[in-house]
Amino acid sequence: MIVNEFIPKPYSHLLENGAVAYSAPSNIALVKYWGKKAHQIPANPSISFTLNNCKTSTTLKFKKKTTDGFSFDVFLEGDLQTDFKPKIEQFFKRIEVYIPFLTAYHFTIETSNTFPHSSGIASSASGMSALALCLVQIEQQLNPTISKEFFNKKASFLARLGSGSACRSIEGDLVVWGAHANIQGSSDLVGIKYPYEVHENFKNYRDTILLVDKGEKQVSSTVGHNLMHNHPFAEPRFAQAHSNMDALMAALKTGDLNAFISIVEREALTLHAMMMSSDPYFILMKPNTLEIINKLWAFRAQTGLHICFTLDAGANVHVLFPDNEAKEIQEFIANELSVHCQNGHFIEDNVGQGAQPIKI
């Protein structure tokens, strides 16, 4: 699939060398994307909160070369990472038609996260979106007429080709990815800012991430997505996602926190149910994941506070709650839930507004 809109005209010149930098946030899906078609096309639409504190910062240095092919080194927290090279090379192959200067330079990719890598906090989403933004930033230096709107759209398009959910990490605060009949402008190719009214209840929403397991997942998201092919419950799941998108849209408009909780928790458990019923099957939740969920449910029933959870493709628990209930809920997390985290660690986050350039 070639999308001509994103193929640039020939550049009048190339820079000899330079450096650009961007920070891009992680995101947490409320309606989940699980299962994809060719060319990183999602099997169902999704919608996510863009996070604020959980992010990847990437500096991309480039220097003209005379050899053929891709040439790059990747550093995470200052350490050379050869394990990352195959995924980035695959990404470069997918996007070369849209970023034709890729073979003209040797790139040094220096990246760091504010959260543990590969532990289910969408590090590929923030990492690939930061890299895509850096590449479009170089292109903007070669073609200064690129508008901000097109800049974000192309960055989202490219990021998707590196990691599907990365296309939701360019902007904030709510981003939709995947064509949905009732969301104007929604697309399988890019993430878009949620275009409709959102009630004040969901402004500055909080997300505290409980780090149950900081280790690398036993099953990668890529493998998990592929197991949706021929999954016995795939088609009903995709239909459910569309239905839940409509229900969530209504809750976002009216401020219905109870409806929001029901949709978001059902989506999280459905995601893991798909994993547990695939062939081969697998479980990413840990015993402490379930301990946290049960304690959270009991606390919500006891207090009436609007605390809920969601899960990504991992063991960690995202605890979501409105800003005006933060004090009591944060005390509960610190006193009751943190004991189920690895070394007691958790990250306090909130909904953010998207990626930002870094001055260098």
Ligand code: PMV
Second form
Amino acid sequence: MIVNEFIPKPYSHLLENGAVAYSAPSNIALVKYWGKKAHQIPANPSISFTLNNCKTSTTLKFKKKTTDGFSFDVFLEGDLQTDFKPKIEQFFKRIEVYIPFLTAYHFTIETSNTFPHSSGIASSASGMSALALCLVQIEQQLNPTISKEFFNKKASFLARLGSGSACRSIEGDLVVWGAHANIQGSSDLVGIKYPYEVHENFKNYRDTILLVDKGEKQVSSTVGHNLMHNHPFAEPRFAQAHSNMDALMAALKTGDLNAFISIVEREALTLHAMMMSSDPYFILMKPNTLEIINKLWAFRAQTGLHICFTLDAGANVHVLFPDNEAKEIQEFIANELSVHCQNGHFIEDNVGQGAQPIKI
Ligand code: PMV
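Now show me the form predicted together with the ligand; what you just gave was the form predicted alone.
Shown next: the complete complex, the earlier chain at its head.
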């Protein structure tokens, strides 16, 4: 599938060399993307909060070359990384038609994360979006007429081809990806900023990430997405995601925190229920994931505070809560939940406004 809108006209000249840099955040889905079609097209729409503190910063240096094919080196926190190369090579292959200068340069990709590499927090969303943004920034240097709107759209389009959920990491504070009948402008090809009114209750929403298991996941999300093909519950699940989007839109508008909690927790548990009922089946939650969920539910019942959880494709727990309840909830997390984290580690984050260029 070729999308002509993102194929640039031939450039009048190429720069000899240069460098660009971007920082891009991670995101946490409220309605989950799980299952995809060819060309990274999602099986259902999803919506996420863009995070603020968990980010990847990438500097992309480029230098004209005369050899054929792709040529690049990747450094993570200053160290040469060979294990990232196949994923980036595959990304370059997928986007070459949209970024024709990819074979004209040797690239040096220098990247660093604000969160520890071995935290179990996936860096693919922030990493792929930062790299996509750097590439579009080079394109903008070759063609300065590109508008801000097109810039973000193309960056999201490219990021999606690197890692699906990465297309939701360009802008803030709520991003929708995947066509939904009641969300104007929503698309399977790019993430868009949520276009409707959002109640004050959801401004500066908090996400404290409890690091339950910092190890490598036993089942990658690529494998997990593929297991949704022929999954006996796939069709009802995709339909449920559409209706959960509708219900979430209503809660976002009215500020109904209880409705928000029930949609978000149901989405998280449904995601894991899909994994547990795949063929082959698998479990990514750990005993401490369940300890945390049970304690969180008891605390919510006892205090009436609007604390809830969501999960991504791993054992870590994202604890979500409104800004005005932060003090009591943060105390509860530090005193009661952190004991279930590996080495007591957790990361306090909140909703952010998206990626930023870095001056170099
Ligand atoms: O972007 P991927 O292929 O790593 O898939 C991410 C899937 C979930 O994090 C589980 C859900 C989501 O919508 O982000």
